[in-house]
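Here you get one chain, nothing else, as structure tokens; it is the form predicted on its own.
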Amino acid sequence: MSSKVYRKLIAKQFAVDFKAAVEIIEVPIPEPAADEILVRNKFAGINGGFDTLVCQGKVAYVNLTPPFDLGVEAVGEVVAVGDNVQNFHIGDAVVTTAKGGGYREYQLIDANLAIKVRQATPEVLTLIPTGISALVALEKVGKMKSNEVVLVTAAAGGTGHIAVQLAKLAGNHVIGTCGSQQKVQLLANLGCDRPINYRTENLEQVLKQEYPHGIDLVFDCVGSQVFDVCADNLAIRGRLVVVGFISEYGKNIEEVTQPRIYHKIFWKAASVHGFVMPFYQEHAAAARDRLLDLFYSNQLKVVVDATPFQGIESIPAAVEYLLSGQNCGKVVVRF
């Protein structure tokens, strides 16, 4: 390493804009103490839900004070070892999942805390974690079965995308909405049953017209109209989970005044649940090691959004990029 600092992506002050919320600061690149490895991150995924709302001090489960780093999930390769390290040698790649070890050139990280895969791909990376939810959300908590009618709102993006393949897999009708034609492509290519372009076609006519008996199962990502549409259209004894609400992430929460969601559910023995996967963290690995397998063995495909993003200054654009709703697949940050 010729240079002794690094650059990293922090938080400086709360605020409704991430880019308003954040600078990029130098650092010196430690050394790692006896149980720790240091890792050169090649790549880092964007979360811009996620992202925007711990730069408003909307996340409930974690309570930080500005300032503090941001990013989540990286993929890259060990560079140097503690002296206690026996399972990680320098150039081996690691996917790390730790809050603030995104966002940066390097990062320091228990070594317990690292995952050794056979290589720095965004690939891997878009399978930890945002694969890893899906599975656990589908599974653990939307009780996916077999020969059901299974819908993913945000199908083309990188949670979306996985859950429609892992949905299909297990033997289900699939459907999924998008905002493109290059999206229903996407989803066609993906074994998406029916693909929904929600800027073409009426989701709610669509749902009634073609899927009079309601959906079994709803992995839902978007929020808003979406969901309600979503809501009215469960099966008896559907389930609908809330992986996400990227339809508000940087707004104002829209105030609705309408029936309360039981008088929806209650009739049809139906259920509402939401997901975040830190209160899943016990599935995490066997769900980890079932990805890694489709995916090494060809029978689950994974899609990184081809828009360059290059660079620490580049995460902010990455960021509005995703909120957008223009990416296909996952959204990485190259370093």
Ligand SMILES: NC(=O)c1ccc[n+]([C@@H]2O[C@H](COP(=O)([O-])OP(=O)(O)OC[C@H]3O[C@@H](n4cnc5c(N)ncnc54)[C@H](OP(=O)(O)O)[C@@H]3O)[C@@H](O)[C@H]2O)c1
Given for the second form:
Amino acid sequence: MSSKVYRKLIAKQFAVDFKAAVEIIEVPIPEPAADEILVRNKFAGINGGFDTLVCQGKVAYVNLTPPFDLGVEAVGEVVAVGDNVQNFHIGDAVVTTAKGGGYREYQLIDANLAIKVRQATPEVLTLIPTGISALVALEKVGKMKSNEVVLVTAAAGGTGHIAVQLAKLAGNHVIGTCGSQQKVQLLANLGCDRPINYRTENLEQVLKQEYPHGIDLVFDCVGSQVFDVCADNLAIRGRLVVVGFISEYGKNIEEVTQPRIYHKIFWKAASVHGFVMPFYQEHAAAARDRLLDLFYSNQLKVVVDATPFQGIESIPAAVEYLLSGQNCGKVVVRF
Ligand SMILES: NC(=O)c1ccc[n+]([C@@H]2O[C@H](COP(=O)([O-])OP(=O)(O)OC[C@H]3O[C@@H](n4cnc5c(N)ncnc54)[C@H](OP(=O)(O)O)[C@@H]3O)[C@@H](O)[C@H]2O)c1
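For the form predicted in complex with the ligand instead of the form predicted on its own, what are the coordinates?
Let's see the whole complex now, leading with the same chain.
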């Protein structure tokens, strides 16, 4: 064991507020076992929603008791390899997506779980796994087709801006919601047909007036009233995919009293589907390869938010920034 140490962010307790749940600790830099590699993380993706919910103990498929490690995706450089490892060498760029592997300066990982990439950039990190989630949710859950009307909410965010482009590439008319004129411009630049700034336009009115036949496929990241409007405006055989409900993270879940959801969907033969990526892992590798091909052939743009977050200590601020809704594209922290 090396005498050198590195820093990582852990959840020391459950708390409503991410900042109140976490602390930075120092631990020794380990040596890889025979089948492992040691990676120096260069960038980690910020998943403000998941991070907040996991620190509240509310992610149903994750059964963790504090203290536990935080962060998921990271991109970095291999700095040591175990004796049995053939396919990785010191200096290789790799993306990793192990739970707890993101918010730390170094991580040990089984070599079979690391993905070799051309360069350790935040763009590649955005595609794996955020872009993968967008692609799988649209295609495998939403059954995305061509020549349909697709609505993406939080469309200028890390997940949303990839979904917008994938829906366009598939030949659809794409509507995207966002909360600023700067994001409207970004969405227009990405090919979005009808960006809607929900702070200056009424989403319900726009949908009713401009899309009287309804929306064929909704990729909803926001939830609450936005979900209600989306569900109300589904087309015949429309599909609504619940990708997240960021408007409720960090808050008490809103209790609503209204007729059951089947009253909305039955008469249109419409459907509402929950989506969490861990239950669709069988599609991850093919989705990743397609996304990287699209990116390297300049058919897909990756937008990384320009606000710099540097070091483990900046992660709580980065989570808060994402939840405040200010970000354009994927929020990352640099180590
Ligand atoms: N199911 C899965 O496997 C999976 C995987 C990845 C992500 N997700 C989900 O996808 C969503 C987006 O995640 P992300 O990490 O890519 O974040 P993000 O979209 O980069 O950032 C969040 C964005 O949400 C928008 N937003 C809209 N209403 C909001 C509100 N009331 N409060 C806060 N933000 C609001 C904000 O932009 P505007 O205000 O401009 O719209 C903000 O920029 C989240 O719900 C997340 O949980 C799910």
